[in-house]
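A single chain, nothing else alongside it, follows as structure tokens in the form predicted on its own.
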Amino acid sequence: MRLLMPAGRPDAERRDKGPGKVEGVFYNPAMRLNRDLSVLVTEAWAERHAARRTDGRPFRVYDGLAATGARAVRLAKEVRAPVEVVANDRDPDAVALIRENARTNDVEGRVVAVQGDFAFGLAGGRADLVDVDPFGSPAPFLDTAIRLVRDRGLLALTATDMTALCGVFPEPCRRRYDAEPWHGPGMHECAVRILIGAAVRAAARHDVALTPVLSHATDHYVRTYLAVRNGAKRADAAVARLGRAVEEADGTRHVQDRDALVPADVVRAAGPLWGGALHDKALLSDLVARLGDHAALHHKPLSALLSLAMEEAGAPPLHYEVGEWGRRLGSNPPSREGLFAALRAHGHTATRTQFGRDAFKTDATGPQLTEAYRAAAQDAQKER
């Protein structure tokens, strides 16, 4: 794909770190793992849309913050399924570039770019997935965001307010997601959760469902995939898996019911969240199958991220990590496999997780991770 700035340049997607601007236009070349995994996700539900369809209605896409189009070309180019793609922008010169880089790709019959503000760039219409992808926080675009989705559609959200939603600065989570952050190890994973619970929430008041089928945290961001369904029981089954994270004084980590008391040794507390699963196997599964397909695509980070992904669907919530128990314990860490081998030996579950390196989910409670640990810890002593 050839991107073009504003200045007229040929840009291609860079692995550069960070945010960029030109000229005003906003692009981020460090969000290629966003977009490229955008094209696998849109091209799955696409498929489903044709197989439920049969008055050949194409898969409808609204990007209502488009900027220089980057991601509403690429879908239109490198999505294996019919879809129409609405790129909408309120700066007038983002409209422009989008219709530029739609002619220099050629794909204009199939991205239709717009100019106005996000709540009225479909001019009354709806989407089959509707993309949140600001520069800060999707929240006051939410109400509208899941106003524009189908039934049976797809709301992606992008949040790089990451200080607030990993507590560095809590006023601003609290404000923006009604929520209380969780800063400190394990801090990723509650953003994500933090995020999804703020959506589905604002889906409830619309009497609309939304459950996560995919949900990373990537560098300077956080992104979910949540399916939508419409109807009050189901919308109520979505707030009950709402829940509250928090650490006990042995550093046990779970997601208690959000009406619980929370016990007074509590060390840290964060909440309301999504308590839920943050993936569905089954499109998981589905987009490895696709990833081949798609020569344009960085494999290696998607290959990896789609993995872990996949290890830790079945997992509980909330994560761990080795080097900050070794901390707790006052003790070397041993390696992630040998506490892994240490906590299966004792009969508990061990998946590698994408938070961090060093991270890891377990059933086990602190007490009994400890017990692990110092076993693991042991058996590396030994073999030194």
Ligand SMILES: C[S@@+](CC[C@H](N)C(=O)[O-])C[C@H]1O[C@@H](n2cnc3c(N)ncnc32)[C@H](O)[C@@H]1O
The other form holds:
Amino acid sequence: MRLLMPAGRPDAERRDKGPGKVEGVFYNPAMRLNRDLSVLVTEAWAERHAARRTDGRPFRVYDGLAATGARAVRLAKEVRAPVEVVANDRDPDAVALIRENARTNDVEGRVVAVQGDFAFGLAGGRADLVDVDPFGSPAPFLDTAIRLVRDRGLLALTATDMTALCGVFPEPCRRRYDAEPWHGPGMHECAVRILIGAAVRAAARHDVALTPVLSHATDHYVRTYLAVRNGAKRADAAVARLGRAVEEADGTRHVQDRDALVPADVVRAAGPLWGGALHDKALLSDLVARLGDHAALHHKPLSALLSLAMEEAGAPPLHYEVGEWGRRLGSNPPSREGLFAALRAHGHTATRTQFGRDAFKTDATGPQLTEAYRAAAQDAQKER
Ligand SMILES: C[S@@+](CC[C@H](N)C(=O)[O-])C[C@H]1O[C@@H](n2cnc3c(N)ncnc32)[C@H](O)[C@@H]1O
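Show the other one: the form predicted together with the ligand, since we just had the form predicted on its own.
And the full complex, kicking off with our chain again.
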């Protein structure tokens, strides 16, 4: 893709990090993985849509906060299924740039640039995939996005307000997401789950059910794709998957029912948040299979993320970190592989997760984890 850049330099998606301005309009090359994944997910959903429909209506994407149109143009150009994209921004300079980028990339007919305030308007009509990629929190845009998205569609949310979602500043998390954040090891997963929880509750007010099919925490943001189904009963079922994340005095972490009494020895609690699966395994396999057809995508980070998502897909919510357990027990941590071997030898599950190189998921309780950890640390000592 050729995207208009400052000083008139047409360029492909640049690899350098950090947000900047393209002729006064926001552009962040560090969001490449986010947009790469968008191409794959949109294609998978557009194909399902095409297989279901008999009238040939193309899959319609609504990019509510489109800035340069980087995502919109890429979807129109790279998705191998019929799609049309509405690219909205309230900034007239952004809308002019979207038009220009669509023209430069020969997708003028499939990218419609519109100017409007996404918090209020439905300029451009309803869509099968609504993308919300704001500065900071998507919370102010949830109602519009839910009213815009069609049944069986997808809602894609990005949040960059990590200091709120990770509890560095709890007040904005309470205000925007009506949730208590989790700060410390495990916070990025709770951030994703709080975002999903807030979206599920917002949708339920419209009798719409949301279910995450792919979610990730990458660099400075979290992102989730939520499958949309209309219906009050379905919405009730989605809301019933919300819970409270707790850490007990013995270190056990789990998500408990939202209405359950908080145990007296709880040392940490967060939520309400989504307690169900973060991914749909069938979609993940589909995306992995599609990667081979897209030479332009930056494969390494994408395949790494998809394989970690696949591993963690069936694991329980919340995770631990090897280093934090070492600090807790005051001992040198074993390798993660050594700990995994000990956990499995003790009859527990152990899986890697996208939420950190040192992070892992297990069905062991805190005391069971301690036992396996000590066994692994002893083995490591013998080997030294
Ligand atoms: C983070 S940028 C979007 C990045 C873009 N999705 C991409 O992939 O490059 C946020 C954009 O939202 C626009 N924006 C902010 N508030 C808005 C609103 N209420 N309605 C429409 N656009 C808005 C800004 O002008 C800005 O261009």
